[in-house]
Every structure is written in C-alpha cells, then in structure tokens.
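Have a look below at one chain only, the form predicted on its own, in structure tokens format.
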Amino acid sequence: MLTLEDLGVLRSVEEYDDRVVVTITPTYSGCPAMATMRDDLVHRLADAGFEAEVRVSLSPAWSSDWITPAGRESLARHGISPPGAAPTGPVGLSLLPTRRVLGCPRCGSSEVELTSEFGPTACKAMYRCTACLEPFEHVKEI
C-alpha cells in the first residue's frame, strides 16, 4: 500500500559491497511500527543477498510534509485521509481538538466531524463523514 520512502521515514541507504546500512525515522517517538519496519527491511535485504544494518534517527524529527505525493494518493485510495501541511512557526498550546481542513477519502465531501483525536495509532485521528456516514482515519499533521 505504502512504501517507507513514500511515508517519508526512509532517510538514507548506504551500500558497501554486500552490506547495506539503512536509516529510518519514526513518525512518532516510541512508534510501535518501528520494530516491524526494521524487521521487514532486514528480511527484504537479506532475501536480495545483502547483510543489513538498520539505524533509527530521531533528528531531524519526522514531518508529515515528508510524505510523497504518491504516498498521499495511496493513503486516500485506501480510505485514509492524508495530512495537510505541517504547522510552521510557533504553535499555541490548546486543549481543544486540532481544527483541520480535510475531506472524506471515500466521497470527497468536506462535511466531516472529528470522532476521536486518538486513532488506532498515535499518528492518526478518527473522523466521520456526515455526507456518506463512513468513518475514516486521518494522518495527523506534524
């Protein structure tokens, strides 16, 4: 559905003869998918005949702006609302839900409502389209 490159977590790939060093950045510190991403990279590279080392880099911090246009299209095609532009400059502290401008990935309507700021993973929020009534996940802007 989505490559690590399209998600923007693949930071670098360095090849040394039959050894590859890959650096990835989590979407969030403590992202539970990091172990799976690392294991998948090691297995795929081993299947291709490479010894793999996967490094995790927390700096610079991942930004939803790193998701490629192809990645955004794939998210929408699979019913997940892609993030808008990440905020720039100072961000005020608010305990209210984040106001986002987004559309339903199924019908395209902008008539959506937040049902939970907390989705199945820390990087997603849950919404419901009031036009087609379908629930959907939205990748949060970071």
Second form
Amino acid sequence: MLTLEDLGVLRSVEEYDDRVVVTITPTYSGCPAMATMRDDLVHRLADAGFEAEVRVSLSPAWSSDWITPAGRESLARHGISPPGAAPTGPVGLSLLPTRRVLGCPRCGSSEVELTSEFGPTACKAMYRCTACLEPFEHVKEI
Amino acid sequence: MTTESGFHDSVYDEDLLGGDASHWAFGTSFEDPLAGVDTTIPDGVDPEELAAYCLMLGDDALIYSHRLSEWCSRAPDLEEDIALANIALDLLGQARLLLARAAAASPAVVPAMPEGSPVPPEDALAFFRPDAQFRSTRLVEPDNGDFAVTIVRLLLFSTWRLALLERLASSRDQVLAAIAAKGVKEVTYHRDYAGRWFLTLAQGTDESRSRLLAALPPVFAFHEELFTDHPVETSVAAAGVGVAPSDVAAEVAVILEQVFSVSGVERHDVPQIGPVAGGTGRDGRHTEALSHLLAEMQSVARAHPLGVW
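Taking the form predicted on its own as the starting point, write out the structure of the form predicted in complex with its partner chain.
What follows is the entire complex, opening with the chain shown before.
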C-alpha cells in the first residue's frame, strides 16, 4: 500500500463537522493521475460519510523529498527504486547522463545503468541492472 | 459509456466497474486545475494584460506539446518515443494551468460556448479559438521534420523557456510564480535531453552530423522572434508579474554556446523570418502550419461542443 500521504501529494486535511477539505499538490504539471487521486479522495470520504472538497496547492511545488520513509520502503518493495535527495539551487546544464548512486530493487546490486531519463510515467526514469539483467524504474529527484 | 438505464451489461459488468459508475466520470465536476487556488490579481496589474500574457506562455506550451506528441509511436526507438511523449505531457500540464490562469484573470478571453456545454474554460481556450487568436511564438508551429530538426528546436525552445520560467518564479502573481517554479523542474529535464542528443548527433556519424547542421537554419530562423518583446510582455514585466524575453537573451546565448562548443558546431547567423503584416506569433500572425495543426487538434471538440468525455 502506497498512500497519497506517503507520496507527499497530500498536503493537508481539515475537518468541519461532516465536511472535509483536502489539499493535494500535483507531482508533475501534466500528471494524468491527479484526476484519479481527486476522484478516489471524494469517493472514499463519501463512503466514510464525509462531503469532501478537494483543493489544489501549487506552491511550494512538489518535491520527491516529500516521499515518506514508509513510502520509500513501499516503492522499493514493489520493485521501484526510490529517489535520492532532490537537487537545490540554480539549474545547471548537464550534458552527461545523470549520475545516481542506487541499487537494483530486485537483487540489490549497485551495478546498474541508466536506460532513459523518461519512463512510463512523468516521475520515473528507466534503469537496467547489469547483475540480474532486469529493467526497473527509478523515481526521479525533483 | 452510459445508456439511459445505466451501464451496459455486456463485458462492462458491475464487477469490472466496481459497481460505482460515477468513478468513470472524469472530466466532469472536480476537475478545475486551479480548484482552491487564490487567483486574486496583484495590485496595479491589468487583468486583460495578465490574461494575454498567460495565453502567450500557455499557447507556446500547448502547440509545442501537440507537435511533440506527433512523435508518439514514430520516434527512432522506444526510449525516444517515451521521452518525447513525456516532454509533451509536461508541457500540456503547464498549458492547462496557464490557460486556466488566463481564464480566471479575464473570463472575457474565453470563447462563448453553447448553453449547457460542459467544456471547462481552459478547454474552450484550447479547442474553440481560431488560429488568429492564438498567441504562440512561431517557433513551435512548423512540422517536426526529422529527429535532428526536432532536437534542435527542443534545445532552443527549452533553453528559452527555462530562462523565462526561472525569472517568472518570482512573479508578483502567486499563481504564475507557482506554475513557473514547477515548470522549471520539468523543463530542466527537457533541456538536458535536447542538449545530450544535440551532442550525440553532432559527434555521431557523418549522416547524423550533416542532418544536425541542416536543421540549424530552419529552426534558428525564428530565433529573433523569441527575444523580441511584445508590448504586453513589456507591460507585465514592468508590473513585476511577467518577464520581458529580451532580458533572457544573454543567458540563453551562453547556454547555447556551451552546447554548440562541446558539440564542435559553429553557430552562424541565419536569415530570420520577420513579421507578417506588422506582427508575429504573439500578435496572432502565424505560419500556415498552425492552422493545419489546429484543424486536427480541435476537430473532435468542435464537432461535439456539448460532449461529455
């Protein structure tokens, strides 16, 4: 189980009698899962007897640093490599492949290579483990 | 798909749908991308100008997103296919927020829709404006060309846009500032991607290098337009909510010089495509390519202005 809170997407919950105001923040601007997240929040809270209002918080922008320790463990357990520390400061141009120290979520080997900075969802990069030869996804640091 | 009596009973039975039809009602109620965001306009800022400025940045992202998405299933290999689609998706997300911000700043910019239309304002702006009302810069309009043309254009566009967004992150308009701060993280990846491929193509085979060199003149023909301030841009920059593109020309030149130099490519001045009838993309004067793109992008939405998706 990986919750919205684990992902750092859930920013706040305020309860007023039978009404709940939930504030969430998108991971990437075009994340198509936002509609599903809002939808699930409204439905789960309705099931629990609450009328939910879902608000969007755009600032501060979501950071992969907000993924909780439990969220990181859960990602790794599901074969997805969790992110390292997000970069800070001015944005430099980088013409070399992004260097990350990470281990294969399946066999633990650090002998991994980047396949692509872009993966099946906006938040992930693609890697390949050269020890067990399996491909895996890595949540990018932003 | 719903019928009058509810859901079809064929393969889409209750088990598959979890017995809750409303779960599939995306695109209806709580879809406002700025739901709960404070869209108050800062003191001393003209709402019409703020809206026009948001359309400029939003239309750049929207049109370029559509162009890049045309690579989907046609890129040289799967990784590039996915990369270009991801970049297109990021830009589409930025476009959606910026068009929603434009509509919130000045509802008058949103095309009138038929009574009962469920189309949200940002979709009305994307799908129901004619070409002359788009404010995108002309760089994003022409066909993709080959992979080298695509990479050169992506490098120029993302270097320019990243410089704009970095400054825009301190806009007095909190909504624009937030959209920009988020966009910076995304466009950083786009610029790195384009820069790496530029280097790879330049230092690859004779064929890849010659294609890259051939891609420079058609793309850089729109260079001057990128850094020419439109009166709206000058005005919003003076009001502290926008960025005058001429202000980022020097830093964009430095980044481009780094990429060209590492790649062993000399940068030459190329003939520029000047204004048409006294205007450029920001004034709604576009290339023919934009009209063809919009015809494809808008046709389904225009055919079903009352459609629920």
